[in-house]
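We begin with a single chain expressed as structure tokens, specifically the form predicted on its own.
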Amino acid sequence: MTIHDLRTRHGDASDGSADQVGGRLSRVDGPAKITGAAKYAVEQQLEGLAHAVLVESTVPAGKVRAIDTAAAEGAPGVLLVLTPDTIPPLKTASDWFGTPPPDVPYCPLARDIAFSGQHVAAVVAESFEQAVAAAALVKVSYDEAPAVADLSDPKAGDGIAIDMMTKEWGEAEAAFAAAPVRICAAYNTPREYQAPMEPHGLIAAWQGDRLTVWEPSQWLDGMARTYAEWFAIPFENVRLVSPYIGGGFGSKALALSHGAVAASAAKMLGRPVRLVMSRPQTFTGYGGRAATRQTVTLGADRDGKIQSIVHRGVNETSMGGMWVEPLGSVTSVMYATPNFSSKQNVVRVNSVVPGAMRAPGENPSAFGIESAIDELAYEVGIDPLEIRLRNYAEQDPHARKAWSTRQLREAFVAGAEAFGWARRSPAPRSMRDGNQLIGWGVAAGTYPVRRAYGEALVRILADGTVEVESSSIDMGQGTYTILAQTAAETLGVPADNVVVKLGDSRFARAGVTGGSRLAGIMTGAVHKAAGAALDHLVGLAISDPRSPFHALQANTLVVAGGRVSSPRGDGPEVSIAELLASVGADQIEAKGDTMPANSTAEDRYKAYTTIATPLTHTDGDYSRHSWCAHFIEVRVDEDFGTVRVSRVVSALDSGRLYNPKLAESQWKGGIIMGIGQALLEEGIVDRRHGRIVNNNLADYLVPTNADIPDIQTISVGIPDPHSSALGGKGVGELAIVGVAPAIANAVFHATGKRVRDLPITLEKLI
């Protein structure tokens, strides 16, 4: 298996600045993807490849009574039928925090049913079509039990208190009771699904006790650890390969049960096995965003100054696992208040364990607080933008620390000016165009700067080209490109001469790609590794007697445009390739990482294979966050109640942008997902059977081009040296936060109808 080598091809700047960090270099993986040259994980063609198909439970709760596999086993091409009784037991793996697992066996096929769609059997055949046909012949009988369908099920109850989510200061409830102006409302978000274009799947192949897995992955080293623990083999014996990813949004960070099934089948058969989920199976094979319910109460004075915030949140989790969607995350930092209380429960329902979906926690949290403050603005008769500025938090209200940088006020000003907010007519239903009611809404968003560790290897080759290697990944956010720019700038070579290799766990290690952490971590690691390689190159040029620079007695040299020269201009000028040839060096190699200097091998393993070691965003003297302000126009058809987003202007503070073109693309992608969340997306549960009934891309509605207007994004960020080595802050998670409440606020302005339950559909406007 070879990773497709990527070289830069196109840039916007004619002066060469596109090669530098901060340049608008086009994505280097773009040509491979649009020409079909990019080979995704499950597209590998291996000799003897067999195909596995999963069989899922059809009931939401109970026990498997029996599985009749006779017809399937006799079907053409069938090699193996796996059930809980025939699949070999595995070891239980530790969680993503690295918590030592209990010493009990793990079976990826279920006997005890916790949700409809749970994996209960699998069929492996010579062809995919044969496996599909045989899987339909597997007959499963159940002893059913009562199920809890969702948060609104009467059997759901109040749930379990999550004490670690409690945040309190002052006397919030007493201050609310005494406040002259009070707002209290409940805000709900439904189940949502990542719905990446590329479904989950993998190819597993064994060579003795060594396992290779080709699988789309946001975390190669963490997933490799899980496979190693399942099969009780050394971590070094697992290789995970993921050169490209067709979308993840949080769903591809963990090794899941379908991976264990495929790897087990491959081991039993002694041949590689491919397993790819069908689109309906992706709705239960892993968890999307949990449904949430929040009650937000604001107490304020007549001038709109907040005196108290009381927040109570609930999210659903599964019967057999735990997921907490931190609903107080934005509520506790966005606005200044002397009195605050936030508490959260989780409620167990019969669903797959929910998981991370773009901006987990912050996204629904912002829907609650940004809707509530808009309601407060109308209650006291203050412009919704002005009330946000009056309650601006000059420091982190929860951590009591200074912001590392907070350009939110600048975002409000820049966004409002570009949008034309000053022309807004304040009264609901006061702006129209024919039969279309026009509404303008605003909301703010934030996402913490999540910091962790990574390493990279930089290699200067004999021909003067540069290789960068890391097990970090690119799922569309531009890792290939920004790492090429970082190496090019540091080494003084054209970006076209840099080859970036990612997505292979044999390479230098990296942690999970999620929480908008990868760019800040990996640009720092590549910058450090490239700097070390450059020092080595210059050291050779100065010290080696064979070097053309040896007689200069210089203590440094200049490397620019791939050529080496004296800073005084009084010596020779040669290419990097010529210099390496003169000193007889085939290559120069250096590794750089962002780990503390005294880190042990165990520290490094833990840093890259668990999430137990990241620095918090409030570690040290500062509170580190990205910020955004969304200004959105909607048009509501007065006759039919249909809502269309007609204009978006968003101003964002992500610190220094490593590549503005790619950052703008990420921002727009987040905004588009936010439009889908506000108007379209909802996992609909058949409460009789606990099934997701819209488990396909025809019925689970995501935005298409026809749903999206032109989107203007404005960067107001400044370099933040407290957040990353090169001054950047999170980009990818940020822009979705606050979009849904901005749309809901615009809908209220257009119609006078406050919708507090997403998505906003026409029947809710009646």
Contents of the next structure:
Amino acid sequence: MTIHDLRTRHGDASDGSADQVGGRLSRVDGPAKITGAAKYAVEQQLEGLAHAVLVESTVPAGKVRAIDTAAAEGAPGVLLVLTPDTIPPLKTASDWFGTPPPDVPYCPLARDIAFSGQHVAAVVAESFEQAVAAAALVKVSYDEAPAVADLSDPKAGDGIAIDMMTKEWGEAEAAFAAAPVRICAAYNTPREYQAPMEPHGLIAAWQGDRLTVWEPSQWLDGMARTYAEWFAIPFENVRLVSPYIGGGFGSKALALSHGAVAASAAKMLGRPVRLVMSRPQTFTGYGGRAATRQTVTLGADRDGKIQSIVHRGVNETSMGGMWVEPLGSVTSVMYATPNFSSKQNVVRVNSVVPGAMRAPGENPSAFGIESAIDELAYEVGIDPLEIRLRNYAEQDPHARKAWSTRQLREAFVAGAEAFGWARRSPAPRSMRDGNQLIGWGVAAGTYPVRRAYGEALVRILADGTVEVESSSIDMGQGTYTILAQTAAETLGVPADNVVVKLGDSRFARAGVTGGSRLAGIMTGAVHKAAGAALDHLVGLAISDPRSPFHALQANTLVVAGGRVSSPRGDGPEVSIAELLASVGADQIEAKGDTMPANSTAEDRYKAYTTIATPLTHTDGDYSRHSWCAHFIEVRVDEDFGTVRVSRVVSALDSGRLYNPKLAESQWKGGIIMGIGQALLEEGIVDRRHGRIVNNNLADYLVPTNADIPDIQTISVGIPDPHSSALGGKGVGELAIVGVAPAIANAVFHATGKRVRDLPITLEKLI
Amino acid sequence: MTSPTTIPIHLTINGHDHSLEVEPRVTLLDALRDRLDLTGTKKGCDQGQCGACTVHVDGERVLACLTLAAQVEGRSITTIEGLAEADGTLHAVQAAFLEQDAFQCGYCTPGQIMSAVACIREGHAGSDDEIREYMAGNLCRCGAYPHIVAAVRQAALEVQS
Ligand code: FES
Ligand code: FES
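Pass me the form predicted together with the partner chain as well; I've looked at the form predicted on its own already.
Full assembly next; the chain just shown is listed first.
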């Protein structure tokens, strides 16, 4: 029963105060971050802390023949040198679907080498400096074997067909053959790296058979499960703590071998151990975005109407692991087509297993289809914006369901207007400013609404302040802030009076923070928990004989600004603290979750520690996605081929925004990462040694402040009740999708050169 | 822990004196973070490529990961923890970062703020393009750059007036 009034809000200025959902409240964790008070996971100061440093393989394939640890063991301060022979075997943990693992031992240090940079040994010492110095003394010899360096290695082959990625309808090949206009091109994206500014690492500490891990984490409960399974201890015995996360972008969701090494060392030494990867190690200690290859074939009428899309994709994976980057994801939903075929292979190479990086799948997928439709526009002589509208998908062409909401047309209109698209001169090389060729490009993006489950606990304390607890996390998306707003609005208290506690696996549980799902799930859970707490509070006020409202015989009360009164204003008005004191309650606590009713403990464990039970974005009657349109201007130096992005206008449909100030920041962050992808970012493989040679931040180029112009974002979303409890859709991943093709399309408009191979570097233009 | 390989050093940080016994190879960054519990200064790369470790030495911006602790003996060091006034009043740059939402994860932020304070003091905040150029040594993977420019612009006006 809900006995209080829930108002509908839209995520715009009409919602009023910054304290409420939709308001532009500044980050509540901001003061800690701008004063240096925010302690990130590995910054805990623990008594007796020892320091571990990893030693990595220097060959891409083969076997470790021997490891000579004598010099390292004799070095000053060294406590322990771990090798595959000396680290105690662990149990193999289940994967992220929770698939029961094989009953074989797991060794986090490798004897069999499958990529350069694999962890083969570790040194633990009293100080970080001693551990670094001693790690350099470990001598590893190998029996080297031939390696497959990357996708273009002649030994790579065609790979393995992933049948579950196949999507087909109509007669795609025949329709293409019969189409009057035909486009066929190959689009490539290189290895890319998340490169969060905070490197991966952890502190592990044991007390008996209880393990505490301070580790930056996008998924406390999932990682706690893995640690528990490795060390064969109950899930409850592992505590993951991750109060602030210095960026993740998909890379901090799983417990990885370095974590197993640190936790093993801590157990062996009976001391807390800190292990932080060096920046170069972060390029091979976990996977970035897989390199991809796509062929996009479009058959169309002379008026630009698409008749057929045939799409083939390939991504790299590792020798032992499986990563599928879904390359047909945008291809199959963006445009209406009567005939469609998409298939995908993966190819094994000697690399660390690739992983999730901001919009895995959708991002490279959009580079293919959004470049190809631009090529079609020039082929048939239609404006690139107009051709997108002509092929607008009025429903999900693959699922054949209505969109929950799709404000993409509105995004095209609003973006074009703000950008001044109507003033574009259509021919390539027709706009210039001195020796700079100017190009204007457009592309669309989309990301599915991923939904799952979460819990939150809301506690109203005796002094009238409120605590919210959840094991979900804030890596910069604004979780602390939007959950404070949600609790404040639901309870009718100022956001200042709400303290949100996140990042501790002891709190109410939550699933993975990935796929832009957290905000929708957790605002729903907090809304529910806060609603239950409010029901409880109002119920007490009405029914408890000691309450000042008891005599009123009201059936509801109003709570606003932290004060309780009757709806007609005819009774007393007291603060929440006074009300609680009057009825002798020292606190009110309520838990809320988004799980189906009657869920068992086992269901909950599975929902929060695996990804096996999400709701698909096409469940039920609707297909749910967020949408965007990017309009980008580039300036290309005609002599040198250098490309600068000079203007960006993006219009985005993320549904209702819980906090527009923070959502705009996340959108811009995605756009900026997209500019990096388009112009700068590329993991370069040394084919002789199968090594990433630019494994540092000076050689793997991420955008700097000087690379980024002013960026205008426009929200065109409307509340989407089918996507989340409060009407929001995904924010974090959406905005990167479509940026790279918008830039490639702008570069074509500027220069007449079509670059289908990211990044767009100067040698491809001159 | 004293050992034959350590040396005594005295550092003045945020107006306070600290005595340490460290190996000569200990960087200012690790001295701050691991020995003095001043973890506001961040380690992003440990090789001078990201700017997360930016502090001020005698008022000038310096990368703490490329500076040995022993090198700055007797010099005045300011870190992010020492920027606000003793009563907690934020520096104009800190306040502007909060207002403009010039950060997300916050990991690059102490370095950005220390750089921004120096950038304004150096007289390099005269235009948006100048701010972009003189703040280009501080990477932000969250992509807060346009808001950092807005914050530096705003703080520069306040500091100058
Ligand atoms: S940590 Fe010093 S520049 Fe990156
Ligand atoms: S705020 Fe995350 S790296 Fe700058």
